[in-house]
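Coming up is one lone chain in structure tokens, specifically the form predicted alone.
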Amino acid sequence: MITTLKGTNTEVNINTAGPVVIIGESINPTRRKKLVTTLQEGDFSFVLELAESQIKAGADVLDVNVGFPGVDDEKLLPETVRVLQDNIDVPLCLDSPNPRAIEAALKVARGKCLINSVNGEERSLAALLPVAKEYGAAIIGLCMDDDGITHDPEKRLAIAEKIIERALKTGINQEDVVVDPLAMAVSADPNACLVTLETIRLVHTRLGHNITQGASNISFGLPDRESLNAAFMTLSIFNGLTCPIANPEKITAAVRATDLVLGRDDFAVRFVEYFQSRQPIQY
């Protein structure tokens, strides 16, 4: 199954047969005080710096989240989208819990965006599915519903099926629903990663949809997070993950290596090109 996203002129195909597409996570005020400060001042230079550094590091799509306490995200999210699309040309993933901010951003966005995210709660489905249909956006379907977060992979699969069914009834194409199986901190629950991996496997084998997740969520509170994230990323890709939301500066090497091992990189071209691009230019 192929989910197509578009920037102003570029097109990115997320394909269940690979290779993996990386959605850059760094335009997010969480733990980035400089981003909060500059956005409060109406200064988008740091946003552009983050965008350009992520693309250089391997991001194919950029997640855009401008939410922080006191922000008017209905105003700021579309402003940020305009600035980004005036300066860079990759598809955007619009990330906000506020449906009105998502719609405001879609009104000004060029190309085809991804909405992060819809979930199985009735309020979320009712608010966001019609917006996605109206503006031709793809959606991320998060495997939680009105009963909260289940730790049963089969129940998470059922929530994904519900979201897909409702999306289809709304007129959204099947391929435009990307499933998020929920990655939770393994420090809080020893079985968290196993539950997520099994959910990924079930969605991949039974539904055949593209799959995303917040790739660094599992390592909160633990040392050497990069190694833990890389190990989980590799296992997730093997089970069917196709478009993780991650910091490309931390995870692209593991993604390229996994694609190569899984036979998705003929003659190691993408693997070698990535590492060559990271070498400093010699004068």
Ligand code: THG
Second form
Amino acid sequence: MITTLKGTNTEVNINTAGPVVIIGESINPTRRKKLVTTLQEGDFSFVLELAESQIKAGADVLDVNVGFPGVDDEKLLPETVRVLQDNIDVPLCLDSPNPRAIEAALKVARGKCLINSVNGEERSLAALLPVAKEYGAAIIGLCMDDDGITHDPEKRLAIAEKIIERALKTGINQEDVVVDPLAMAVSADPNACLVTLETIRLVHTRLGHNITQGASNISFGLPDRESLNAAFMTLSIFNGLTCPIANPEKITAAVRATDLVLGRDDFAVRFVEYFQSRQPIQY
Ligand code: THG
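Mind pulling up the form predicted together with the named molecule next to the form predicted alone we just looked at?
All chains and molecules follow, beginning with the one already shown.
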């Protein structure tokens, strides 16, 4: 299955049979105080810096989250989208819990965005599916619903099926629903990663949809997050993850290595290219 996203000119195909697409996570105020202070001053230079450095590090798509306490993200999200698209060309993933902010951003966005996110709650489906249809956006469907978060992979699969069915009824194409199995901190629940890995396997084998997840969620509260995230990333890709939301500075090497190991990088072209791009210039 192929989900196509578009920037101003660039097209990105997320292909269940192809190499992994990286959605850069770093435009997110979580633990990035500088992002909050610069945005509060109406200064977009740091957002642009984060965008450019992530693209250089291997991001194919950029997640854009500008939500922080006290912000009017119905105004700030579209403004940020405008500034980003005036300067960079990759497709955007609009990340806000506020459906009105998502809609305001879609109004000004060029290309085809990914909405982050819809979930199985009636309120979420009712607010966002018509918006996705109207603006021709793809959606991320989170495997949680009005009953909260289940630890049963079959139940998470059933929520994914419900979101897909409702999206189809709204006139959204099947391939435009990217499923998020939910990745949670393994420090809080020893089985958290296993539940997610099994959900990925079920969604991949039974539904065949593209799959995303926050790659660094699992390592909250633990040391050496990079190693943990890389281990989980590799196993997740093997099970069917196709477009993680991650920090490309830290995850691209593991992603390129896994693609090569899984026969998705003929003659190691992308692996070697990435390696060379990270070497200091030799004179
Ligand atoms: N699913 C979907 N969307 C999501 C998530 C998900 N969006 C938000 C989040 N989870 C993914 N994005 C982030 C962004 C930043 C961080 C984690 C997840 C983060 N930043 C580091 C920190 O806090 O220490 C700072 C940089 C770093 O060390 O990498 O952790 O699950 N659909």
